[in-house]
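Single chain ahead, written as structure tokens, the form predicted alone.
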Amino acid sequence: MPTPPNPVDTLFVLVSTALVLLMTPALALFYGGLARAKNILNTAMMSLAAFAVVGILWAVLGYSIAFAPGTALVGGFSLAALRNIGLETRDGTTIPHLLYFAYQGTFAVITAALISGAIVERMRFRAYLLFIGLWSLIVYAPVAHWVWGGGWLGRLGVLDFAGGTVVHITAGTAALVAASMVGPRRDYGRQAFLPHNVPMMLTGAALLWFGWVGFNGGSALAVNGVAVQATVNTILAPMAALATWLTIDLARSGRATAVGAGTAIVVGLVAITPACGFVSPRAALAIGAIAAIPCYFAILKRASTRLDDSLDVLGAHGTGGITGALLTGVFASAAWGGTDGLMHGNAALVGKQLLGVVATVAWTGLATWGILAAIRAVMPLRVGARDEALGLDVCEHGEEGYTDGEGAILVLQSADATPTAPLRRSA
């Protein structure tokens, strides 16, 4: 007879699921504040639309690819369309299988949404929706299987407690490929693209930190010491990253920027994600402080290149995820729930972590390129120059994020001077 779910653990994961669910709207605020005013709604919609596309596909097929019994590379179809998923406990946990499915689904949604930060302000919304749907099935779900679903990286001993590899390295790599294939924004390198609402961005960062407690702490899947450890580490690492970031900012320019502070918090959260259930609190402080350095200079360097990763997904999530994954191999400790790493005499763990990074980057990069190339063969990836100049809120959604208070109706003229339907300004 199946063991009944533990009610305390079930409540804990229910709350954690709600917290991770909040992270996608929080990301909409974070990214939205960094975008220009004419693209605020489009930027937010790129995050929120992941619920409709990735969330549904996760229920239909993605969860089965990730977590159903299968090969070392991919899961089978026994859990497709929520078959064989009920209120009984999932093997190896004390919570209902249905709840585990929902919790993991919130991870899949926000991972796809993260990629949008690299291609905001110029990618066609329809092309984006098709892209994240295919990407969630072809990239995210298989990598989740590799690490968490009984696949080859998990069997090898690669450590990823809450998604440094599965979430952040995949999103950062996909962002690099997508930004390269979609191309830079008009006037990139000749015009400063300034955030239109930094307080909004900081609100989003604060809510992301709040939700990340469920992201990392909830990955313990039970009310126990590991949940406490992961939660405390999730609090400490961003603090250390923020301190390092402010120090570098002040040393370089004498000014500590608010955008930099919000970015530093996210970097610290990203870096501790793979390690949070495997390292001590002191190690968490070290990981946060160390990770801020390569991320800071990666973002600084990117600004001088032709890569228009609009909101620095590669610098924050890709670089932060890789750094965190490798530092997990350095600081992990058997005394804190992991495998002893380099600091405890086991250099081999760093090699395993490096292999996990290389394999994930290689597969994600290749598959992302293939998905976008296939989409580009049937539809344009980006909007036209005129629509980009006007702003994607109007052209892709028929509304604007800010009004003059008079509820004006905007009428666009198409290229041949034929009036389009009136477009409503959103309140």
The other form holds:
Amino acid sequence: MPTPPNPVDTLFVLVSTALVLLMTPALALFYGGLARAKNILNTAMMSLAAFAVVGILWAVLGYSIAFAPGTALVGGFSLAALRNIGLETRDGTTIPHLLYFAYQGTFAVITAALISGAIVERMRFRAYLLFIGLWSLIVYAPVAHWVWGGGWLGRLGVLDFAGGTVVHITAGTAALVAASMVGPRRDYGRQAFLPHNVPMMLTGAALLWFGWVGFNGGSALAVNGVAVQATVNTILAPMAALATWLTIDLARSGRATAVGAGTAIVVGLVAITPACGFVSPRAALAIGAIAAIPCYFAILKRASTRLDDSLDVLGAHGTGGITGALLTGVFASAAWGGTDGLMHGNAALVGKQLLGVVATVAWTGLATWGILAAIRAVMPLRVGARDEALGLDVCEHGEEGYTDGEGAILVLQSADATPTAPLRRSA
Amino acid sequence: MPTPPNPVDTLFVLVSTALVLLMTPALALFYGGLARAKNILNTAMMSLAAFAVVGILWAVLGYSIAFAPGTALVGGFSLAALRNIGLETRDGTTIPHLLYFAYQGTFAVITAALISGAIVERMRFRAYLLFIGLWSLIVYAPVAHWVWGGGWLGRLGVLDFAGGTVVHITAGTAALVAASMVGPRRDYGRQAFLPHNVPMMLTGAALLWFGWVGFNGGSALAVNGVAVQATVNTILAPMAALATWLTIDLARSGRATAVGAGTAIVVGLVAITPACGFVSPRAALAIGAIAAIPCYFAILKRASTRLDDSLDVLGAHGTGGITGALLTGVFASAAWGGTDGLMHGNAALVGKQLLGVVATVAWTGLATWGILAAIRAVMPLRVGARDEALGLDVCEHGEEGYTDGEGAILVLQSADATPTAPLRRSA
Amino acid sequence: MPTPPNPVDTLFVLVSTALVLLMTPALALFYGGLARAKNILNTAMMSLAAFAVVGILWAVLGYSIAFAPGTALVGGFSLAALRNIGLETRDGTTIPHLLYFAYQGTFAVITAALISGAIVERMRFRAYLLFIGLWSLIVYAPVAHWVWGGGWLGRLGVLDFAGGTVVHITAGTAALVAASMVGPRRDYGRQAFLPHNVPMMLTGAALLWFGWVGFNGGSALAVNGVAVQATVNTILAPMAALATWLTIDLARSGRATAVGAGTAIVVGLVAITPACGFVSPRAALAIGAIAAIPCYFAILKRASTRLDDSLDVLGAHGTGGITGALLTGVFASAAWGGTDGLMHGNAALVGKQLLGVVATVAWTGLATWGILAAIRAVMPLRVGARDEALGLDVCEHGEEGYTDGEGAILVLQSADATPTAPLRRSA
Amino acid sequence: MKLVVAIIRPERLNAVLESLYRAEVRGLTVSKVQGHGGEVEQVENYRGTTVKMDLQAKVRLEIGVSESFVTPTVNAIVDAARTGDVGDGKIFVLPVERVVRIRTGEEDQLAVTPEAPAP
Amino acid sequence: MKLVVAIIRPERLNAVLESLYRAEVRGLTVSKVQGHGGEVEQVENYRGTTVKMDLQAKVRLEIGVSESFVTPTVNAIVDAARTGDVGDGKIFVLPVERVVRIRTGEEDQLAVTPEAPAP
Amino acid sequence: MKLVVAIIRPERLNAVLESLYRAEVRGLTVSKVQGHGGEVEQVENYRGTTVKMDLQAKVRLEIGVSESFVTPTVNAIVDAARTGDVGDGKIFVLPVERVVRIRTGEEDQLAVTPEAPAP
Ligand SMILES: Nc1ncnc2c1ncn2[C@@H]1O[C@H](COP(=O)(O)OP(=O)(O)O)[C@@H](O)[C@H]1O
Ligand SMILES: Nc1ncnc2c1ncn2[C@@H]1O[C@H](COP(=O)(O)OP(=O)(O)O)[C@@H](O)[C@H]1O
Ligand SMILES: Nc1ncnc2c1ncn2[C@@H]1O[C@H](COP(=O)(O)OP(=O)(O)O)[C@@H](O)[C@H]1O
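And the form predicted together with a further copy of the same chain, for comparison with the form predicted alone?
Following is the full complex, with the preceding chain placed first.
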């Protein structure tokens, strides 16, 4: 540990860690607002529980798989269980190793939480907990290793500044597989499932944007030009995506939807994630504006299929992530910290990016299928029909999101917590 | 580019940019909570759409008008379309030019969004989009040039640390004009329009306060004594304004209102904005405490007039901004980074401040009137009476903020998105 | 003032101040979501009003009592009314004195607000304002002096990194006393009082966590290893507490509650607060995981007693704070910035920690009782039975949290604000 | 003794309450309902999901009146609630066998006799 | 066969449900309503806007009972809902021509015969 | 002239509306209610507080029909609302003395005569 950590860079990543930490609850609001009221708590808990499951597993094993020295495919065990992670500078950075570990941990948590949007309102909570735990070790950590941990994609020169591939393409692909295997909600395609609270969803989108400054900017790991560029690009791209989305909305139906606006902000953020440290601000505007188009129509189309990817994780994160990865190959520029891409004469980069996409989709798809098939072998993946009709908040969490307590009879709590005689009614 | 950017200052402004970015969605919550449930999405979208319209125009032209070298009245075109804006240090600062551009952009966005409070619940969304786009180029950018961009007010020595004049007086004045030209809501003065969700409004106020640390503190553009003083003043003034407001409430009716508390926080923030880098912490307490009084009574009075400035933009931002600008002239002190003001023997500063106020009100009033008159010539400014009764969420955005989906019949989506045959009912 | 402030440390504490500032509104959401809809504004205002009352008193006197040189029990008056607090470096730190004052002020505000959870839904608002004002001067400021201001507990070597004792044990103890003296809600124990909005409570918990990074990390007052360690521990402990809580929930009833999840996050944060700068990340996981257990059962048990500590301030902050203080004595390690504790062979530290707990509980209990007894001598502590049934929002604040305005008749406002003739009905 | 049940537009509640007040009808109970009739449906879009809203927000009034008050009550409602567009709503008059005022236990006529308006 | 419709204070719902339970009345339906009667109005302020709240939160019970149960039901409600202050509410007893239990298709008496309480 | 009042499960509303549509019943009014019957109670936990939920979410339909429509309406509801589990709900048929269409002032038969469905 010859060089002590740089205080400015350390502070930057420290603040960024707090910002990314906030993104998982922000996602709970984003997804929760889109769910129905009877499933709001289940939806929110699917995000929040990732802190407990994925967060702890990250410390125990995930971080080591992703970032310990190992093979081109997977890291070793030298960093498992917080071993060898202290306050000394991490190699290749100017910040303490412990901080790098925590910063990366917040990424692992939110990536797993992202998938939940595909299977809300019917998946059993226990099966879900098991699923994201395994998934974070078997899919997330290895792919993070491939790209950022010294693995084969990184070595090959595939560009992914802040996780377009590692985070969004994996989550989007897993969403596709999970939605297929868990199956559509009862009455999907016959009944409309409408967002119970659009302002909640917009609040989530706003907090996601705010946190994403730490996600993308912080990925520079130092306060330098790249950090500034990544941050500004993270502000510009969603503005452009929003402008495109509202324009399509107004052109198609004359009405600018708010759910569309919240979606557009996220899509712009997803698309700029792999590119933000490699492209110019003008390119960021272009990427945001362009990426909104495939996402808009992917989401539109999906609703008429049998794929009940309920909150459109595939449409927003999968499509946005892939578009962003490919556009990184188009717009990346050596002058802005990247490798020159198609626009600067190097079409090969697009090929590399495509390879990254294909490899990630393939492994994620296969492994996600395997994990869910294994879980299905030991427990049902979804709740019963009656519970689904009643709502998962009551049946899986024993609570209601919103209640005025009318008709609630207080039950005297005996020592062992078995509900006994009702004491009296409550209104 | 001889001097590279200072990393600490860069990090400070980077974080401040994220904080100010959050203020526009915070405003969406603040305003949204005060609106009626049937207009919540419209109200929120009026804030959020500023990201798309004003944000993009800022990059295209607004920044150049405000900050490129030009005349005393308006900047030139040398910085249009992101030209000449890179990662090198911006003259007169220690931070990258690109970051300065983005930081200022977040100010432009929220200023336009502030105006929407005057015309919610009846203005056509398209007319609004056009309005704020033009307004940001014709009013905001020039006034920003006058004060901060090398224009005549700044040269004259008018003090406006973080935008009391540029942001709040312009928004308040535009609100007055827009409310008059768009006209009152149907049944205004006969029917009560009550806030549909006061906790939402309070959440917005809290996030505004949080973001305002970046707005005021960040305006120092460097981590120094002024930044600290501006930040602490931004914490003290709202406390004092809150104390005054609650005292008046309790004295008048014995009941401390929550809407009043949320308003008081914003009023304290507005009033300290022009002063925070020029006055002592004690003066900040005084400014917060004093400014609450005219705002309290301006808002109280307004409701009994025919001016349907629906969410009291004039009362809070106009009155607060003017009071703050004048009190800056009173309390500013050379010992705390300003020019000495009235309290330190220099009455002339109050005169200068007054000149700044008058000039800004005059230009903003005239130009806002012109813009709206021009738009009115080509399209109606407000929705029809039936749409207004139904609520703008359904008619302008095709959505409801809160719904349980009862009675919603799913419509099969054909390729061209024209709703076709209903598939089945939904409950 | 020989050494100027360090810019990096200054920026760190500046950002931390903003983060802790946000915690009080976050608490308003956390508590507000747990209250009933008819008391949401009262509950939120009890948190927000602390800004006005405690915030101002902190500037006037509290800071001086806590941090001015004085005796082992209480500080002097040399820093009262913002005297001698400028932009020069504060002794023993590398940041401006004014910033230190403001940072500490945000702690004073939230500590008082924490108590309100014990007496919501029935305490008179005026009595509450008086109570927290006096309490912040008589309890909070002296105890802060004992631990951080040069007082006897600090000199003795009692460890409290970020306020487990000063903030959470004082608040928890005061909650116990206040709940007893104000008395239970009418029908408590016969009727169920259910949370009206669990997503609001979860949002509050998330924002508390986010802000707590500034609370705990910022308490290092400098960007160094301790700050990083404190921050990472503040992320790890709640994850572990959450994992424990969900496990107990699932084991007991098969259902993982969301209210439990929100509570677990706060409990993990409370427990790590005194320890975070003195223990290893592994110990942080252990502290979070262990502390969840006594808190879980304390909260479970409390509901079957006559103590209507309505939102379980004692169970979460008292129990969590005491457990954290004692576990600090167990896990603290010289290698991680603390004194060696029990696990490193020094059982004496547990004794010291216990002494700190006992002294704090004793003084807080006694003084809180005295303050409330004195207030009760001059005014009733709680609202009348009819007002309690109607809800405190209407009777104490003259507002409803959520309303659609049906049946609201607009009253013409005369100049002196006495409601006069109704103008017309409103729907 | 009759129970007058009226379904009206929410935006007319204001006017109807006033009109009933002028007709000296005092006690009444209001609830939020959703109605389906001949109204034009509104279309909404949420991402890819397009729905027709089949139920419109309405308000339901329930007013217990003595025989002599039935016609004035119905007229007061019709006058104030009518806009002339489809969707104005319906009024049903139901027979009532017994009315009790809970506070006093008074029955029938006495229980619904108009009282003085609130101070 | 009768339908007993009662408007009561929300804070008495608790007691009324208990009282009905003791009177062996099992099935019932509850809804949130707003009432206007002789109650004192409450004044609220939102910034410059002052309003009188003309409608108070109430709860509406709807209970189908056979003839012999009408009086016990009414009494059970009156006993538990009365506070003696203005605003306690009203009970209306309406004639019913037919009752159907959806689950079984049973009609009339059978459909509302008290059942055993839920386990 | 009759008023058909039906209490059904919220998740059957969909099907019932369709079924009524097929039976050519056009106008109706829907409201959210909570019901208590023989249903199994659900237990919930909030921190230390354990409660049994005594009231279940239900939907109430109110449909004014002419005599000849009573039986088709009741049948349409029963068919679509039945699941066979306890809690399916009840239908009450009440006599109506007068019906008024607010828009036109038309009375009785005319006011509830089925109209053409919305375009
Ligand atoms: N037969 C009916 N039974 C119950 N409610 C009805 C009936 N017909 C109409 N309504 C209610 O009246 C509202 C307006 O009725 P509609 O037939 O659309 O208008 P109009 O009476 O102007 O022709 C409906 O939304 C519904 O709430
Ligand atoms: N004639 C009526 N028709 C329908 N509901 C009524 C009628 N009169 C009173 N109510 C309901 O009963 C509630 C209490 O009635 P009110 O007359 O104020 O009290 P009291 O019966 O104690 O005199 C009202 O808020 C309203 O909901
Ligand atoms: N006597 C009644 N009066 C009013 N509503 C009733 C009555 N009995 C049942 N209900 C309503 O019907 C619902 C289902 O009734 P329940 O008796 O549980 O089912 P079932 O009819 O299948 O035996 C209840 O939740 C309640 O809303």
